[in-house]
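Only one chain is shown below, in structure tokens, and it's the form predicted alone.
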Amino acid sequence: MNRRHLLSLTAAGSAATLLPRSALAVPDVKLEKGSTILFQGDSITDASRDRKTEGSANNPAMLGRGYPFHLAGQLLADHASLGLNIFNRGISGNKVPDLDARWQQDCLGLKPALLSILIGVNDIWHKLSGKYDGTPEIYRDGFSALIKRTKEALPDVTLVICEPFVLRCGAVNDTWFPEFETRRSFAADVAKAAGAIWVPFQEKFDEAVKAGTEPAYWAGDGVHPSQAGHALMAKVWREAVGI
């Protein structure tokens, strides 16, 4: 298929080889002229974006320096005829409750046709540092409620839920486990229940490390990706979403 000339793009074929069995129900992705794509999350998505330009679709400063920047450039080039509007509204330090508090302005008000969410690492990191007391169940239930609210307001939205990930280096040590794995599993459960596309970031970072690179090559502190890490994320995202 020629990506540059499709209005209807099917994610199921490529995603089926990437997703865990629990999240294989993948909708077709249909982009129309003028569609809005929104990236939401914490500092990994934020990636030093410029808040002053956040209302300007496709603005390089607004997109930050991370995977949304990589993806926006690729998508705008490959689908030039569609006139896509791509936004990044990730905010450093955010947890699920923080997303919920700003959801009307920073998500629902933008009316995205495709919404990509990566959230979860701060929900455990802040707990480990004594700044938050949320349990994995609070993360799961809050995330589920946020998705329910989103689907009620935007019934036609295509949801993309990204797998929370860490690499065992820097700030990430044995104290993160097994709770992080529980939270990662809960994110997959939320995606499955919502019929969302699942982007397997942890799986692909694990494969990259097993192939011979050190964890710090992909994320020096174990959480925030390097340039290579963000590029890998963009590659995995496109393979999973299919656009």
Second form
Protein chains: 2
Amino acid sequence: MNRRHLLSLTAAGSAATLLPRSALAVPDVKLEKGSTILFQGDSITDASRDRKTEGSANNPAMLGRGYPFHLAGQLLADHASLGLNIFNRGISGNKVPDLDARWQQDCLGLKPALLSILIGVNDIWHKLSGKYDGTPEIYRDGFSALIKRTKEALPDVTLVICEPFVLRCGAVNDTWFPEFETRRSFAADVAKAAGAIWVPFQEKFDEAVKAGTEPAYWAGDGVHPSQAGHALMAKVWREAVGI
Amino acid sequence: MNRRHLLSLTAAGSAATLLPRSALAVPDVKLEKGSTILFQGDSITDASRDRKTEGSANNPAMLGRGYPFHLAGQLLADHASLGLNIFNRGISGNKVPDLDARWQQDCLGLKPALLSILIGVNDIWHKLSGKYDGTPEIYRDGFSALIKRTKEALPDVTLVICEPFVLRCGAVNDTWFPEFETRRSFAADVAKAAGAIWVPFQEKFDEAVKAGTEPAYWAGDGVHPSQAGHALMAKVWREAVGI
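Instead of the form predicted alone shown above, give the structure for the form predicted together with a further copy of the same chain, please.
What follows is the entire complex, opening with the chain shown before.
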């Protein structure tokens, strides 16, 4: 499983306007027999997962109804000899400080060999609705500190940082911009500094909309992906991570 | 979408010992904008789907946690321009006569353009446990009559008939054989007579076990697929159906 991930080189995607494509480091994916893969994030990752089966690796209900469910199935089927243990610990409503508060229990303690994080939409959404006052810089610095803490505790972890994205429909109106793009560029900065694999969700959703489908086909409220949206995410994730 | 499905020609798979590979007719898949795809069957198809959202096409909870969930996501993402409406109406415990009893409401009334059926495990399992007395011939004739009724009501439907399968573990012991193989061959006969696309699940699970994984990795009780098993089914289905 230790091989160069050339696909990641072309996956910097929508960050290309923000930083040079070749500037994203492309680490190897280190997975061994019995390795743990962990998906972390907010409601997009959570996707109605069952809390009662939270400790049960590869449990369908625990995985939720989103991109981690699709990816767990595909990775378990395509890499059966590895006997992977896959978990979803996304929690609806989470922002960076919420991840930080539960990081020991819900990430470091699980000792993932591969950690995939998608966080950032609530950090702006809750600010726009007056429930939170974190600036884009607070998002960047908190995210960066979380990654530093992660690498200190898990020096061999393969880090996958997913681009926060929105569709232009539903709850997503002009008040989100340009701040949302600043936050996306900060996520890319964090990924680059960490040598993480970058998953270009925004670019791929933008391409899908340009190809002729309505934004709401992919996410009715602009934030939470549809059945189609989650499947597209799984596809983009696999292309970027290369497994 | 109207094109020859060459993949189906090589998908007769495990039926190859039962009938000539070229004997399976290979129909075109007829899908148009707004077409309905319906998954029908027993608990393997049901996969804990939510009944309250049963009428809501493409709803993640309605789709359950099995191969129809995987397939719905992939088909909706890869054929976004079609605007498909995908339903799961599998019901746990069902045998052929149970499908027949609810066929008007749960199949014909939905007017699917593509209908995928996986049925047969309970027809033998309930017989082995003394709860049912249907022979393999009753399975074959009932299945055949159900398909005839379907084609009369929906003359343009694209039919996909899935091979019943078991893994050799859990509840599946020697008492299942050779009767289970007779039933599999009867399912293949029904598919052939109907000109349906045949999805060779048994062959592909057998290959996966031969490659070195334990049968229980794919289905703990020998009947109900794991997260890995359902994802493999989705892959095999797409290869066979060609969409």
